[in-house]
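Take a look at this single chain in structure tokens; it is the form predicted on its own.
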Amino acid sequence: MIDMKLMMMLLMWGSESQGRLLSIPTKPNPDDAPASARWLVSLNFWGVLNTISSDLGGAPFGNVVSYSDGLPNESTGIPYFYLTTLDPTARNALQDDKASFTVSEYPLGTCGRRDPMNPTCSKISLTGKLKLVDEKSKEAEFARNALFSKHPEMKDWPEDHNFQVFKLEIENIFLINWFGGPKPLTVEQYLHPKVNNVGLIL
């Protein structure tokens, strides 16, 4: 997790950034999967989101989503989304849960001119179960908090829409921060990161 000092030297959330990033924390070591991982999850805005397509016999749906994983220096590595069942990933949640997530390090724009594929570029599938969270709960407010803070716009979406605070409670991840194949990671791993003295992952 980041510590709240430092992150507010390299952030600015809210409407005044739109929620962007003015800065980038240093990239991990790519020898350390938990904290690459982490890295990259709480940095990202956006990402695809797979469901099992009801609509589509069965057959996997992307769609881009906008998330977040916990306020600043609250993230959790738990991705939440913020979806309306007038779209189909929310719909199709409801009638089979396995769904996958990936993100990118090339949205971050420290990848430099190498490709999105290249495999330095890091990249992470998380797959697992997409639950609704309960929204009555602490947990669903803290992550509306945690949506709203990167994403403000969020706050005044459509009432009628019903949109609806869902996770993704992960089972397996898949890891790509430089060469030789995927790195070893469990989840247990990737919640519980290290830790150094100035509050960053290792």
Given for the second form:
Number of protein chains: 2
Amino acid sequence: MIDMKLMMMLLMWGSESQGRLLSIPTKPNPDDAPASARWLVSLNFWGVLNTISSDLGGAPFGNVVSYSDGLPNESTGIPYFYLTTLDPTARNALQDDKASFTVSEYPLGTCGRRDPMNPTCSKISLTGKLKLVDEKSKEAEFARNALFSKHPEMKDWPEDHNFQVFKLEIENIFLINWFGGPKPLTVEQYLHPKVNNVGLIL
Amino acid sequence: MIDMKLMMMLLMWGSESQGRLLSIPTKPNPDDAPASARWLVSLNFWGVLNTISSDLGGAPFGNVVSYSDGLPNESTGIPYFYLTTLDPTARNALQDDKASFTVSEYPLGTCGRRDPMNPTCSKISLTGKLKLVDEKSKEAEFARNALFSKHPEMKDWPEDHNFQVFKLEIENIFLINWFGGPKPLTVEQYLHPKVNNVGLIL
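Having seen the form predicted on its own, please provide the structure of the form predicted in complex with another copy of the chain.
Next comes the full complex, and the chain you just saw is listed first.
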């Protein structure tokens, strides 16, 4: 049993420092767009990554991919992927890095009987640039830890497929989590939500 | 309890007529690409619809949408959508109809403990043109029946949002349902799989 009084005290106690988030235990109030978006991205583990396909005449090409935005207590909001150029998505990105990544709340089981397209069943599309991360960088190490922790079988994917870490550099956010159209949400608000000093969103 | 002997007899009995499919009860053998693809598309009910965003500098924009390809006994393989121009996806399509639609097997629960990106957990991306269907046509009536049957709450979506039927005219199919890369599958094979005279795929 969680001591709610202690929890509330910890929440009230915090300063508005910015940083990586600890896990967000329950679905945030939809009015809080940054918390709502970060909850959805940190909790989910797969989505559809969209690139521009040169093979298909410049069509937008969606592909089911797994991702992670950090270990559960180090969520960054930035989706990292483990891709191979044997697959069109990575090849597309290396030619044209325009991309978006789309995640639905539906697979989390928190939408109940509502339709996946019901506006109260959250969905987010992060648009930006899909970039290869230097495999020797600290960021790649962080991303591999995050990915392998959430997707244990990735560690054993065939070495000769040459999987590499990619990230989405987010430039625009489209979030629907309630009636009334997309929630206004800047990249800055999303990447640096106000958190208290134990890392929970205020 | 299904009488498997009768089922097998019915399956063997069929001629190779083409037409709308009755439901495909169990996951087909992954070697049978048309059956595998049609099973996934007919059984699932949501995916990510990707268009080219003029608002976002030509970026590929993915959006979570519900769909149907026909009533359970009249599956066509063609995904129909119910979209409003209050949402960017429909607006994008009316400016540039290049689109793809991506569906994962993962939400069906048949991937077990495998990762959503494991190649034996099927995924399909249908690429083509996203077209508005004339609302007075028989096709639109067929699509509305199919959509409202699979997504009952659609009937009650706000009238003033002016939802309209769209369809994906498929030009290319990307199917992964096993190791060894995408399965060769033409649009013709997908739209007109060999079926027997009770409408089950042979």
